[in-house]
Structures are given as C-alpha cells and as structure tokens.
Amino acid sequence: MAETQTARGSITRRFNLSILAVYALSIAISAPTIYLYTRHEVYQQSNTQLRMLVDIVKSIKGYVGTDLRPYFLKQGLFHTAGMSGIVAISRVAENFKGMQQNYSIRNVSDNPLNAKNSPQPLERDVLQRFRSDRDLREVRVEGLLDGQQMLVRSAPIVSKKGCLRCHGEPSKVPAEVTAEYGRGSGYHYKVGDVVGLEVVGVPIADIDSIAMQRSLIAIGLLTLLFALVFVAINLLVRRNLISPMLQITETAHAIAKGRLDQPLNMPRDDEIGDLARSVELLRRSFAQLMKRMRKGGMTKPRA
C-alpha cells in the first residue's frame, strides 16, 4: 500500500508540477506582453489627442492670417488678437486650460511680451535645439510640462516681417503694444531669428501605472482560472485516473500475495477498463487455478 501511495504521490505531483509549469510560462508570456501592449495603446491615444490639439492650433492660425488680419489692415485698425495668430492661440489656450486643465496649448519665448509666455525648463531645453538645427520642424518629447508628465509636441516660431509690427524696436510698435505689455521684454526681433515655440502637450502620466495595473489584473484573472482549472482538473483525474488505478494495483498486489477473494468490478469502456478487465480475468484465472489444486485436480510431476 505504501509503494502505491508513493506511486500514487509521485503521479499527482508530476501533473501538479506540469499545470504549475503551464501556469509560469502563461505569466512569463502574457505579463510583460499585457504591459507592452497597453503602454502602446495609451502613448497612441496620447498621440491622437496631440495630433487633434495641433490642427486645432493651425486652424486658428489660418483663420487670424486669411480672415481677420486682412481685415483689419483693409479698415486701419490695429487688434492684437486679430493681428496675430499667436496672440489669438494664446487667448483660445487660456480659455481652453480653464475648461481642460490636463491638456496645455502654449505659445513661448525667451524673450516674450507677456511674461506668462516664458518657457520652463522643458520648452528652454526644445527651444536651443531649434536654434542648434535650423532644418528641425518638430520636435516631440515626453517630459513635464505644467506639473505634470505630458507627450509634447513643439514647432518654432520664426521672426518674420510682419512679426517686427509688434515686436521691433519698442519705439515703432503700435501704442496699444507698448501700453499694455510695457517696453522691457518682447522686441527687438530680427527676420529669420527663432524666437519661441508653438507648444501643444497632452497628458501620458501614469502610462506605466496604467500598464502595470493592467498586467496585475490580467495576472490576476489568470491565476484565478488556472487554480480553477487546477481543482477541477485534479479531481477529475484523481476521480478517473488515480483512484480506478489504485484499486487495480491493490487487486493486483492481492493477487501476489495470493489473496483471490477481492473481485474487480471496473465497468468501464475505455483502456483502464480493458486493463481491469484483464487484472480481473488474471484473478478467476489464478483462483480457478487453486481451487482445483485444493481440490486435487492437478498431479504433481514425477521426479
């Protein structure tokens, strides 16, 4: 009974040991495929979102260029958000922030008339590397940006003629610039120079939270359907498999020890139950076989 026990035993832990193996490999593949996979997705809507601000953004600018600026210098009126496309995006984006305070649309300068369009640290870093290469038209970076982590995405705005209106020499700007933004900062502009950014930035905080989360729930889900699958396979086999076996080898162990009395009624349509039927007929074979020698009915050989 021990050594079938033990047999029993080293069965139902090689299974065990298989499932669990299953179950390893299954984590191994599906976590780190899971977080890969989630990480893409959320960084793609990220971009989407980016994509959408950024038409928003050029709509704005074509507007003020073909619509309202043409206007105003027909009927000799000075507007500076209908004069300048910046100044108009800078407008739209404080209206913007205060109803979707995760995205930011900025417009900035090292040298701006207002100084609530300074570049912080983030946009100084993207503004030299325009300077730097002069051929770079866009530039998308993840970094913060208002307090927050955020998939960037920056173009440079270059000094133009029509910039030197508001942003040349102080004395030559219209009154209402130098009025409302005072003569320290914001002129002196030259034609050609790289003088800020266009700055769009939606939010991509927690990405790896996000596919961590993910992954612990997917692993999670996976390990209570294979602890599931682990108890009903168990008891199925244990129900099929181990228990029919064992009474075979016990039978069988009887049968060797010559106790004949024990019948196997194994019912059966299957190899297990061919193999019972084969324990049973060995059985009545051997019980036959001593019930006619108890009886007398088998000679001994002569010597």
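Numbering follows the first chain given and starts at 1. Bear in mind the structure is a predicted one, so any value in this text is a computation, not a measurement. Compared with the form predicted together with ligand HEC:
- Shown are candidates 161, 235, 256, 95; the hinge separating the rigid parts that shift between these two forms corresponds to 235.
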Contents of the next structure:
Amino acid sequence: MAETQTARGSITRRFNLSILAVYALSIAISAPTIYLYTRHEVYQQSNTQLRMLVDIVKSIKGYVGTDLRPYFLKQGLFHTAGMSGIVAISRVAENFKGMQQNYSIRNVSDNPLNAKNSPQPLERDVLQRFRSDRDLREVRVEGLLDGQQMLVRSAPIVSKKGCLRCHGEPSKVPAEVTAEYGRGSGYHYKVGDVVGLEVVGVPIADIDSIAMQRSLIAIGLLTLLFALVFVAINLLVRRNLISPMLQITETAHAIAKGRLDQPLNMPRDDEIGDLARSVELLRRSFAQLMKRMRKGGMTKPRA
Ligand code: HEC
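We have the form predicted on its own; now please give the form predicted together with ligand HEC.
And the full complex, kicking off with our chain again.
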C-alpha cells in the first residue's frame, strides 16, 4: 500500500508542477507585455492631443494673419492682440490655462517683453538646439514644463521685418507697447534671428504607475483562474485516474496472492477501462486454470 501512496503522490505532483510552471510563465509574459502596451497607448494618446493643440495654435495664428491684421493696418489702427498672432496666442493661452491647468501653450524668448515668457530650463535647451541647427523645423521632447512631466512640441520663432514694429528699437515702438512692457527687454530684434520658441505641451501620464496597476489586476485574475484550474484538475485526476488505478492495483495484488473470487467490473470506454478488462481476463483465466487443475486431481501446479 505504501508503494501505491507514493505513486499517487507523484502523478498529482507532476500535474501540479506543470500548472505552477504555466502560471509562472504567464505572469512572466504578461507583466512586460502590459508595460509595453501601456507605454504605447500613453504616448499615442499624448501625441494625438499634442497634434490637436498644435493645429489649434496654427488656426488662431491664421485667423489673426488673414482676418485681423490686414483690417487693423488698413484702418491705421493699432492693437497688439489683433496684429500679432504670437500675442493673440499668448492671450488665448492664458485663458486656456485657466481652464486646463495640465496643458501648456507658450511663446517664449530669452529677450522677452513679458517676463512670464522667459524660457524654462527645457525650453532653454531646445532654443539652443534651434540656434545651432537652423534647418531644424520642429523638436519633440519629453520633460518638465510648468512643473509637470509633459510631451512637448516646439518650433523656432524667427524674426521678420514686420516684427520690428513692436520688437525693434524701443524709441520707434508704439507707446502702448512700451507703456505696458517698459523699455528694458523684448526689443532690438534682428531680421532672421531665432528670437524664441513656440511651445505646446500635453501631460504625459505616469506610465509606471498605470502599468503597475494593470499588472496587479492581471496577476490577480491569473491567480484566480489558475487556482480554479488547479482545483478542477486535482479533482479530475483523483476521480478519473487515481481511484480506478488503485482499484486495478488491488485486484492485481489479490490475483498474485491467489484470491481469484473478486471480479473487477469497470464499465469505462477508455484506456483505463481496457486495462481493467485485461486484468479481469487474467483473473478469469487463472480461475479457470485452477478449476481444471483441481478436477485433474492435481492440487498444485507443477513448476
Ligand atoms: C503689434 C505688436 C507686435 C508685433 C508686430 C509682434 N509682436 Fe511679438 N509680442 C508683442 C507683445 C505685446 C508681446 C507680449 C505678449 C504677452 O504679454 O505675453 C509679444 C511677445 C512675443 C514673444 C514672446 C516673448 C515675449 O517677448 O514676451 C515672441 C517670441 C515674439 N513676440 C516674437 C515676435 C515675432 C517673431 C514677431 C514677428 C513675426 C512679433 N513678435 C511681432 C507684440 C508684437
């Protein structure tokens, strides 16, 4: 009986070890997959938002350039936000920031009229890149802007002749501008210089914490699933494999000891059933042989 106990233990253990291995493998595969998928999804989302914001900024500039500026010039009127797309964007950006704190639309310069438009460290780096490579049209970086991790798109702002109207020599700039911004900074532009940057930033979600949260949910579900499979397989193995095999083993032991009067009846249409029928056939053959030997007067079979 001790032998059959070990045999029973080993089949179940083998099944259980396989289930555990598959469980470990599925967790090892799902964790990095979830991380990569989350990363892809987060970047795609931020990129879509970024494109939208860039296009909105372009649209506002287009509106100022084609509708407002010609009108003001024709009328001989002066109004900064109606004449400069950059100023219009700054005003819109201020309102927008009031409603959407996580997004940034900025026009920056290291020689600004408005001190609020001074470059932050990330912007200073990008400005440097545009100045050292004048063919560069656009830069996309991820970094800290307005104290937040953001996906940032930036393009250079190049000075043109029309800009000098407000950014040229302070003595020639409209009084409205110098009255509001003083005469200290934001002037002396030279045509063709990279004077600043237009910057658009959208928040980039914390990939690690989202991936971690998703991984924990996935691991929880996998564990539940494998626990169910584990219980189900153990029950099935015990009912369909181990119990009938114990019964067959018992019969075989009985035959070996000469007890031939216990028929083995296992009506199963599978391999275990075949095995049981073979053992039963063996038992019957032995029983018949013994009967014949007794009739023939022989009490013991000859060796
Ligand atoms: C009608 C006047 C006017 C014209 C023309 C104008 N600007 Fe400005 N610009 C301003 C004002 C006013 C501000 C400050 C806006 C604010 O308060 O944020 C500004 C802001 C800027 C800024 C942000 C940094 C800063 O100085 O605060 C940049 C960069 C800039 N302008 C570049 C240009 C360029 C390049 C042109 C030509 C394509 C141009 N501007 C034409 C009036 C003008």
